[in-house]
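Just one chain follows, in the form predicted on its own, and it is written as C-alpha cells.
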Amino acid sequence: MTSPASDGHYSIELPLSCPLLINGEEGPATGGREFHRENPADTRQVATVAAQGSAEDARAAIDAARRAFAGNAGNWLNNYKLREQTLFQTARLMRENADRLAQVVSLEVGMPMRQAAPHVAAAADIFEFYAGLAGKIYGESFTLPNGSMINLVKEPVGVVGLITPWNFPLTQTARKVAPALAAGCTIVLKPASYTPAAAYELVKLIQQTGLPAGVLNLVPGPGTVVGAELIGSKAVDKLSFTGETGTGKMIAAQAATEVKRISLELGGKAPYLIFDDADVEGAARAAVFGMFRNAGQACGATTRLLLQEGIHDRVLERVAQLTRNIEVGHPAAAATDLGPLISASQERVVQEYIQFGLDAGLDLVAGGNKLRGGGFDYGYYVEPTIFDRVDNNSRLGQEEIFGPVVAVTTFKDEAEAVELANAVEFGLVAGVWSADYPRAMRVARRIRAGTVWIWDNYAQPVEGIWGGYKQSGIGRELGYYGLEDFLEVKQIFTDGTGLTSKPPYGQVIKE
C-alpha cells in the first residue's frame, strides 16, 4: 500500500463545474445556490462546483421537457435517423474525451484511473448499442379472420426523470439516457449530488450532437427537492432511479399515488459460490476483482464469499494473498488498484461494519483499519477487509454496506449453497464457480437473482441485463429489454368487415 501524498495528480483544471442545463441553455440555479464537492483523494480540494437546483429549477425543466415533447421538437419523435446520429456522436466524442472523461470520474469518486478508463469505454459502448436499436423499434401487424387488422405499435413513454448514482456515474447515467433518447422520449437528468460534473461533461457532449432543445435537461441538486419534483410532478410519466433500497421504496410508495411508471434498480448483497472442484485460481481472482472493485463501492459487489468446507482454506488463502497485494493509494496513479471512499459519511458506515465484525470475535483475515499518515489523512482510505466464519444472518452477512468489507461463509453442500445465496432480502446478481457445468447452471437457475455468472464476475456485457429480483428492483437496464422500459404499447384496431351494424351491437342496439 502506496501513500498517496504525491504520486497521483490530474491534467485537468480544477474546481470542475455543474451548471443547469434547461432547454438547451446552460446557467445558474435560482438564487445562485452552489454546491462544492471535496475531491475524495484529498478533502483540501473542491473537485466540483455545482448549482444547486431548486424545486422551481426542476419545474422549468420538466415543463422544457413536456414541450419539447408535447411540440414534437425538431421532428424527434418521428425521425430515428435523428435521434440514431445522435447516440453514434454521443459515443464518438465520449471516446475523443476519453481520458478527461475519466479524470473527472476519477476525481468525483476516487476510483482509480485504471478502472475510470474502461468506465467511459463501458458507457461509450451502451451508446453505441442503442444506436443501432433507434431504427429498429419493431410493432407488429396481424389480420383476423373476419379481416379486422391489429397494428401494434411502440410509443416513447414520453417525459421521464433520471435519478443516478455516484458510484459509476457514466455507465449508470448511459443506461437510462441512451435508451430514453432511443426510443424518442424526453428528459429531466438528476445526477447524484457527489458526481454532477461526471453528469455534465457527459450532458455536455450529447448537446453537441444537435440534440434539440428541451430534449435534455439537467438539473443538479438535492434528491429531497429536484428528485422530489421529478416524482410529484404530473408532467413526468415515468422516473428510473438506481440507488438505495430504502429510497427506491419511498419512490415507489410516492409514484403510487399518481401511477407513475417506474425502475428501480436498487441494492444487493450478492453471493459468490465456490464449489469444492473449483479451480482456486481462476475462482480467487474472479471473486477478488468482484469484492474490491471501486473499493466495493457498487451495488453488485459479490461481498459474500461462500466456500465449500473442502476447499474453503485453499481459496481463503488465495483470496487473502491477492487481498493484501491490492495497492490502495491516489487514484490518479497508475499503481493505485483501490481508491479513497466516497465520503466522509460513508467511510464511517464502513468503519461501523468493521467494528461490528471485531467486537463480534470474527475472523480478520485481511484489513480492517482506516489508513492513516501521509497523504492518507487527507483522504478516505479504508484497507480491503475480509472477516472469516461470518453468520449469514448477522449484520454482516445481511446488510449492504458498500464498502470493501466483505463477509465469508462455508456451506456443506448444493442445497445448502442455494439455501444460504438466497437467504437476503436482496436479490440483483450471484456468482457460481464449478467444475462441473450442469451444477454450476443448475444452482444458477436455482439463485433468485436478475444475474448470475459462471467462471467470470462483474461482467455486463452491453447486450445482456442488469436489474434484480426481491428488494433489488424493479425492470431492467441494458440489451433490448431497457429500450422496452421506455416503451408503450398501443392497440390500433381497424375494421375489416365492413358491415355497418356490427353483431355485437345488438346487445345495445334493437333493430
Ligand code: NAD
The other form holds:
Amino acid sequence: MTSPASDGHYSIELPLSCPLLINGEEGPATGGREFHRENPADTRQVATVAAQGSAEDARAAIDAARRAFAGNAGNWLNNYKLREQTLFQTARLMRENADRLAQVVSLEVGMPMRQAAPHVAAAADIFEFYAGLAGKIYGESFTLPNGSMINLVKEPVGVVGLITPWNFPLTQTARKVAPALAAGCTIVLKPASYTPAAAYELVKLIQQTGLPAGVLNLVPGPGTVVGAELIGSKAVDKLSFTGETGTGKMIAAQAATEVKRISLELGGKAPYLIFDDADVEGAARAAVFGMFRNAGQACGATTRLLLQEGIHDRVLERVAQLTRNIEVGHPAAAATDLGPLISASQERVVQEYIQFGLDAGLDLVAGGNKLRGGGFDYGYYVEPTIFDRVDNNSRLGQEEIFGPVVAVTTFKDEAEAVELANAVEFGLVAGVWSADYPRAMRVARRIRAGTVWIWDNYAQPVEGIWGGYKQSGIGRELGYYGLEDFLEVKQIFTDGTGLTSKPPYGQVIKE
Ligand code: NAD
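Swap state to the form predicted in complex with this ligand from the form predicted on its own:
So here's everything in the complex, that chain up top.
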C-alpha cells in the first residue's frame, strides 16, 4: 500500500524569483507584470514569483541576441576557448550548487529529491560533454582533380529561440543551451511557466562564467506571447522546441512561413515488450522505473506494458508488488518515490483517464485513486495506477496521459509484439526484454522509435541521442547530433587552376 504523505521541508528561502535577463541585465517585465508558480505539493505556498514577459520584452531579447551575434560579442563566434570555458565552468558551478538546484527543481516540479539530485548531475554532464566539443567543430576539405578546393566549414546557425517544457527543466534546457553555446549561437530562452526559477537558477550560473552580454537572454512568460514572438520573428534563425505534439505541430506550421529551421522534441507513448524467456525480476524493475519516474510525467515514460502470454501473470504480479511499495509523499522527504502531479489541470486529465479505464471495466491491478487526507489534501497526488487487458486501440493505449497510469496488453508472438509497439502515432522510445539476444536485436530494429532499450529502461547517456520517429519529433538532441542541430554547413570553393578562362565559361562567353 502507498504510505501517507510524509512531511517535507526545503531549506531554500521562498518565494524564488525569475526576472528577465536581456543583454546581460536582469530586470522586471514591461509594466512590472508578474506571475506566481504554486508549490504543487502544497498549493498554499507560492514557490516562485516570476516576471511575465511581454511581446515587447521578447523583441528586446531577440534584438540583444541579434546584436551579440552580428557584432561577434566578446569574440564569441571565433573564440571556442571562451565557449569551452563557459561550459566547463557552468558544469562546475552546477555541481557546487547541486543541492540548491535539486531543491528548486523538486519544489517547482514536485519531483522527489531522490530523482531531482541525479537530474542536476545529468544536466551538469551535458554542459561538460559540450564543453569538450566546443573546440572540436572541424570542417572538411576536398581537392578536385584540377587542383580546386572545396572547404566545408561549420558555422553557428545564428540566433536561436529555445522553448522548453517543465517536466525535467534542467536537462531539457541543458540539451538545447549547452550545444547552442558550444556552436557559437546566441540565445533567447523561454522556459515553461511551471518552472521559471529552475531556468533562472541555471542561467544565473551560466552568467557567472563571464558570458558576453546578449549571448544568453531569458524571457519567462506565456507561450502564446513570448513563444509566438520567437516563432514569428525574422531575426530568429532557428527554433528548438520541446513540448506537446499539438503545440509542436502549430509551431512547425508557423515556422514554415519563414522557412525557419526547427527541431521538435514532442510526445510519446512508449511500449515495453517483455517476452516469455525474460528474467522476471530484471524486466519488472526496469518497467516500473520507466513507468513511475517523475510520476510518469516523462515523454519517454513506459506507458504501455506489452507482455507475452506465457509470462504475463508472473511479470504483472511482480510489477504490482513493486508498484504498491512505491512511497507517495512530499517530494522533499528523503523516502518519497512519487510526488504530486504538476497542476490541477494535469490531475484532472489523469483522473479522467483512470475513470475511462474503470468505466470500460478493465482490470485495475494497482492504484486508481486520488490521495486524500493530511498533507495530500494540499497537493495533486494520484496513486500509481495500472490497468490490465487494455485494448491498444483504446484511448488508454493510444493517447499520451503524462501521469502515473499504465496500460498492460498481452501479445502472442514476436510479430504481434512489433505490430502493437508500432501501432501508435508516436515513436520516441521503447524497451525490449528477452533472453534471446538476436530476437531482442531483431525487434529493436523493427520498432519505429528514436531509442530502443534492451535489458534496461530510460538510460539517457549524453554520449547517445534523444529524439523521435513519427509524431514524436524532428531532429536529435544529445551527442554530436545535438551539436549539429545548431550548425550550418558552408561550402567555400577556391579555384586551383589559376586560369582566367575556364572551360564552362565558354557556355556564356565567346572567345
Ligand atoms: P507544452 O507544449 O504545453 O509547453 C512547452 C513549452 O511551449 C512551454 O514553454 C510553453 O509555455 C510553450 N508553449 C505553449 N504554447 C505555445 C505556443 N502556442 N507557442 C509557443 N510556445 C508555446 O508542453 P509541456 O506541458 O510543458 O510539456 C509536456 C509535453 O512535453 C509532453 O507532451 C511531453 O511528452 C513533451 N516532452 C517531450 C520531450 C522529448 O524529448 N521528446 C521531453 C520532455 C517533454
